[in-house]
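Next up: just one chain, as structure tokens, the form predicted alone.
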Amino acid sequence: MIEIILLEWLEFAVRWVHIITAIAWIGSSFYFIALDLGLKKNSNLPYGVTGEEWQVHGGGFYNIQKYSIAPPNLPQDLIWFKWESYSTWLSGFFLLAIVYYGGADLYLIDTEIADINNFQAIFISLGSILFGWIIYNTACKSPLGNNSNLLLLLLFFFLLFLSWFYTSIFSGRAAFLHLGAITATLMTANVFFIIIPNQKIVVSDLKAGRKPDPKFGIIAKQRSTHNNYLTLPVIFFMLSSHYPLAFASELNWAIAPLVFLLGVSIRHYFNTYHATKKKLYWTWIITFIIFAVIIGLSSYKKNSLSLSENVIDLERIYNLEITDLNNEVHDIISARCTMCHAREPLWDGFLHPPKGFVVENKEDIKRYARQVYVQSAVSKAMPPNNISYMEDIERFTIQYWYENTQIK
């Protein structure tokens, strides 16, 4: 008993601090972008200096300015902005192993997608991990880091594999999870392996009287413009495991590569503002149309009972009174979610119901029935790991009893 409780609460408190030092993180990405793009040049600056901007703020005024390189003389107060990167990331590091490698048979594996054990399923998830920051630091090594646009473009594709690839192994939560645990390590590995580095070059060079390359700064900004890029899809994946829409659909391989356009689409409208002041409305169309082909294809559900197979049960569902229908989802329900949803759960690890999920009677499905169908038969995210192996004639059942019983 008390392990479990100590449990809950070492996830609560990563997953606490997580979210904290994240927002501490993409605060200061989205305000030093902001600011970087902001810069104005005018004739009184000093040498060397790129461009200056005057901020208020609080009640007080800032002045701030930009040096191409660095300046002449080393600040001796110089303050780093990399922790809150790299706490993020070793925060999520924790809660993925707590979450998803702890409960593996639950979360993280899918055997009617991939039949895969325990181990199995971890190394993957390591090596995949390690292998995606391989391949993109070596793509931006390679002379196609010269092209920004282009090296963006494989960068899409590479994440359209990694979406096809981790749909075709994990559950659907965990795909999504994945594709943000690695987009989050391309992030802070740059920090911590480009962008700090070429940073510490400078002041090295600056501290021994050498004049600084320009080209380290150059590196740092290129990899700071793809953070920018892929802050706001990380987000969206973070969030996913609550929307079974999203991660559970059939087509989640093809969700995912349009939430990477998302991000795109929006910040350059603010990267753009920010530099300009344009306001380009064009990028909230396309950011609105690829939404709703996202909803579009989450609502996408092949048929997957065979008439010929099934027609014996279709048949008997059709012909069902409401009052017999109620039944059998009340009966289905009860066999295969109530282990976990109720009030005293049975299974093992469970102090609590779910997020508070009850379905012990039919009050409780009825209360619960726009969740039920979206989690169970619109989607397939419940059971997780289909752990009680609900068939997709009750699948089926529920969805026929919620469209022709619960929608208004």
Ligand code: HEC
Contents of the next structure:
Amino acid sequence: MIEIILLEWLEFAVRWVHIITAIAWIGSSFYFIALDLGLKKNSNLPYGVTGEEWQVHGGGFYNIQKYSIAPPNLPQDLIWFKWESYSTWLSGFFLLAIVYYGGADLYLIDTEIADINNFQAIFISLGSILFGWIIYNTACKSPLGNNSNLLLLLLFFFLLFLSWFYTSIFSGRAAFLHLGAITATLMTANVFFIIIPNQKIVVSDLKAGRKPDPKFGIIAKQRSTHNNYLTLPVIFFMLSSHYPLAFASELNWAIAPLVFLLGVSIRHYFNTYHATKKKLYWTWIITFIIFAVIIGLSSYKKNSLSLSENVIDLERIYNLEITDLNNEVHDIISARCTMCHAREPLWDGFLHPPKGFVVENKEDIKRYARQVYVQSAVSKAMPPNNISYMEDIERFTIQYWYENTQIK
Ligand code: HEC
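Switch from the form predicted alone, shown above, to the form predicted in complex with the named molecule and output its structure.
What follows is the entire complex, opening with the chain shown before.
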């Protein structure tokens, strides 16, 4: 019992740290992107300064100047921005391990998707993240890296492949989380292995009085452009576990790549705006179209009941009186959900019902009908890993019940 309580709090604490560090990372990166794009030239700037910006914040005025190569005398106390990124990755990895590796059979695996054991699932998770970086980094360093647009296009196809791969090996929840995790790993690895080391070479060249090779700056810029476009999708994937329509619908593999396109269309608007103050409204039209397609895809459900086999069950359900239908749904939920979602759950390791969600009696079911419908009929998010062997006909019964008796 005490371990469960400690583990709960550990998870909460790590999640708290993770969100705080992520805010710091993304916040500083948005800040610098906007600053960099908005720098203005004028003739009074000191030698070596390529642009400046005036800002007002917190009761004071700031005059920021950018030396594109370096100031004549490099100051001793340079502030580096890197721990925001590293600590986000470290806390995120720790959280992945606690939630998805610790709870692999509930969260990571879906035996209806791929019948793998905990060890295999964790191995695939770690291996794919590592290989993802190796493949991406090799592509960037190869001659392909000289053509930025082609590289971005290939990166998109790589993410498309990963969407297919993860959704065919992990539960939908874990697949989306891994798309976020691998993307965020590329971003942090870009900072750790490329951007910061290149900047360090430039700094040491300058200190030694050598002229730094401009290629280091160009490479760092390319990686930071990738990071810029990947930021918003990462946040989408990290939040998606709260929304089963995103991760647990049948076409989740097709939704994921569109999320990456959303990242590009939204960032393009802001990048252009910060650079030129031009408002490209058409990018929002594209954004809304992509979002509408995502919504459409999430609502697609192929009829998984083979009619000839289920014709008797279906006839029976269609002919039930409302009270009997209510009883039927209550029976299904008691058999498939209540071991976890009761006031005192029987499931090992749960002191409280997960997310405080309780469907124990008919009143609970009526009150939370919509959640039950979304989690177990429209999507197959619940039961996790279909651990209580919910059948398609039962999901259909819930759908029929909700659509015919609960929607007013
Ligand atoms: C093995 C235990 C288990 C079973 C069985 C189970 N759930 Fe869950 N349920 C969970 C866990 C764990 C979570 C928390 C998931 C998370 O962290 O987002 C959850 C969360 C939920 C939520 C809340 C989601 C949110 O984000 O607020 C709903 C609604 C839900 N389950 C419905 C159901 C329904 C309906 C069934 C039966 C068809 C069911 N569950 C069966 C373990 C279970």
